[in-house]
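The form predicted alone is given below as one chain in structure tokens.
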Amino acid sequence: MEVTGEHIVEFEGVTKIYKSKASLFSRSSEEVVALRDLTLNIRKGEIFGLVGESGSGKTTAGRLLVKLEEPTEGVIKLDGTDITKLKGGRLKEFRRNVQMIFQDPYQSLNPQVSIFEAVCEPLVIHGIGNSGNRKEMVEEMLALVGLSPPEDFLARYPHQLSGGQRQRVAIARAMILKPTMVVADEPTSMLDASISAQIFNILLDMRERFQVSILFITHSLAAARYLCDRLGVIYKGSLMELGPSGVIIAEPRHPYTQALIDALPKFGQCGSVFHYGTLLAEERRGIEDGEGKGTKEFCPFFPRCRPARAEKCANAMPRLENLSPGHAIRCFFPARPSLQVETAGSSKCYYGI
């Protein structure tokens, strides 16, 4: 499917602020800042990737996508219309248009539901079809996702399913609508390398098929490599590296992006053996310990930042940047990419993503 430069998806300045609530021992509640000033777009036709790791408020912008939350400031748009303001058969509309495939296969179906019932009940709710010509949807989806036959799978129920079936039919349910956005929240962490490439494989599908866009959120570069159009790099709940995924693997600009893939397994092929291994301690571009502190307003890699500078990164936040034509950068002090290393004994070694 051709990506096109319109956009259907926007954050403009979205912040999410969870409150926790007093407790016996702690009288004033305190602020959790899960997303911090989220500005990016999502075109039409686009899978975009949201790497991160746990607790860096990827997930947190893909429920506020789906309106399973609020934002505390900022606009969401879907197709340029304002989707916090949404009420009454506008909102039953957009819940139409984007759907959710959750990350746990296991509790994201009811136990007690059918697989038909699972997948019909969009339908249902969105008076779609009729009684006479659902099953025939719902066995059309199922075998899409590849469940074959279908008919085998519609009185079956989720606990007589494998992990990677269940995800299966969660995407089914997913799709059944024909929605133009699809959140996708880290759908194959639960599951083995050869299910997860199958998933994939079946997102690629529906892209192609129906015309979705896809906000794949994801941890592993790796899968983000394989699927995704561009990326967005997020810690702490601000955007630090944006661009197209290609370009944020060989060239990564912002040290956490570097520290990211460091922390992947690296092989390399030197004549006909491959050579599989570690980056040597000096060679490696990771972060440091602990979780200093700055002003009020300063990058919040900066306590982990190896060539942060105090003066400059403890006192102010860096605004998103473009380096180069769509590849853009919260830092101070871009770092220079050099993704070749040497190894003892061996030719250069390259990046297994």
The other form holds:
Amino acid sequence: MEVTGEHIVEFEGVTKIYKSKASLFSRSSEEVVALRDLTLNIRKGEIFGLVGESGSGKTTAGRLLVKLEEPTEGVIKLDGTDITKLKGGRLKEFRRNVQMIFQDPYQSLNPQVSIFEAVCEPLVIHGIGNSGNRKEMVEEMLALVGLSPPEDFLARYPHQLSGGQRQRVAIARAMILKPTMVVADEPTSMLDASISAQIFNILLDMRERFQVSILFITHSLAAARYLCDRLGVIYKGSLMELGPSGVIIAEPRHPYTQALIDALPKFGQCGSVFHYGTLLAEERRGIEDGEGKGTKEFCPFFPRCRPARAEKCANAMPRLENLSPGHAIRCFFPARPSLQVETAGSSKCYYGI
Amino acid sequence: MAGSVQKRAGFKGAFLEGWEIFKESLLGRIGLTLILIFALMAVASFIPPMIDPMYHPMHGVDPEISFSTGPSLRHWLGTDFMGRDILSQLLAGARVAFMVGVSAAFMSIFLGTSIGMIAGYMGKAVDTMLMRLADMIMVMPTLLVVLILSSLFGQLNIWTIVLIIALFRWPGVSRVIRSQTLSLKTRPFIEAARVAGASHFRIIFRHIMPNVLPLSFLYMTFRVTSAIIIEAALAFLGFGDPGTVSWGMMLQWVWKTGHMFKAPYWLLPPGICISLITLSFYMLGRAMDEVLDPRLRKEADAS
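Having displayed the form predicted alone, please output the structure of the form predicted in complex with its partner chain.
Expanding to the full complex; the earlier chain stays at the top.
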């Protein structure tokens, strides 16, 4: 389907801080900034990839979007309406339009509930269909996610299915309400590579069929390149680079994105593989435990960034700025567009997922 | 409808799987056999009064006997001080024990499970309030409270005693169910239900309850034991329901009429029965514990 210019989701200055409560023995309460001032848009019908390492805040962004958690600051809009203050009937309508596919299919299905009941439950909750045609709707959706013949699966329980089959059930459950927006939180990180590819194809098929927009959260740039139209690279809660996925993979401009590409396993006839080499083997010391701890602003990637210059990067937080229309990075010293060295991703050299 | 058929298949499967493990446990087999014997006794308690009205455990007096006699063909376990048949009293006692034990346990499990799930799921102020209430009730000695109540209001009806036992025995269950709920609450399938738009009511009863019920049933067997013991103690101390023949009541009659050391045929049967029935429910509980918690299973089972 066509990706239109219209925005379905808008994050505007979203910040999420987790506070650990002050206890009897430690007076000071610790704060963890999971997301810092996140601003990005997801277009209608697009698959937007959010890439980052563990603890970077990418999952938090997804959880905020499905209202499993509330932002500390900022506004999240779905189709132009602020979702942070929804209640009652409006909230239920929102729940119908936004669904989530969870990371671990072994945990996201209730072990006591049969496949039929699990997939049917959203229909029951939202009063869609009646006991007669719900069964047909469930069977149709199971067939779409590749569980066929669907009748065979209705009576089974999650423990009788493989991981890939469970994740298909989870996708069917999310898609049965025909949502406009789906958050897929690392849906393949628990599965083998071959199964992952099948799951990606199901997601692509769902986008074609139901015109759904997907926020795809992943730690794998290769998976993101296969699936996503645009990418956001996130590090320690800050969006570092944002742009079309082809451009970001082929010509990354942020040192962190370059480091991520270096980290990808490559195979095939790669010749002499180009390395950006932007990641320091050992972290720089002295920022976080120096004077004025916690008050000083600095680039979050500075401690691990080779091209960084201390006088600037350690003393201010760079802003997200456009390099070209649709491609923005958060760096004082954006790398020059690389000369076309033979990089992975060309015709005979492949990235592993 | 399709749904109901599928559900039965799943629970049946889980049940059979549990039964396989249960069968392996010696404790479980002994416990279950004993419980079945007591259940047979309870059912058989309806027979003697039908044979002859003199075998009625409460009102039936042998017209030819007016004092305690030992076992005979006419009275297999002998008679009590006014000529009532001890065997028929013993059988009636089994019925009362089951009635008291199962109904008090069921009520306290029902209360404990609901309160535990609500406290665990809602958290915050609701949790604090319910759990402090549970703490307060937990530290009150049940027997003492019932003694005080019955000295205030005179003899208590057997169902009042059951109700009081239930009201005082839920906190232990609710603590366990609460902690189980706390760990379930953060599991992704609960979050998945929230994302699908499920109400709190639906999440508690459709998603949390089926996952804590096995634990509730386990605790039910232990609660049966304590309910039977409390009832027996009350009856022995003379605070039981005077209209019911329970084993504790029989012991009280032995003691009150001074037959403690003169009539072992009268003293021993109810004493042994009380010990065995509590022991059998305890053994059943331990075996069920093994079914529910794989860590308790023997090494041999794993290989």
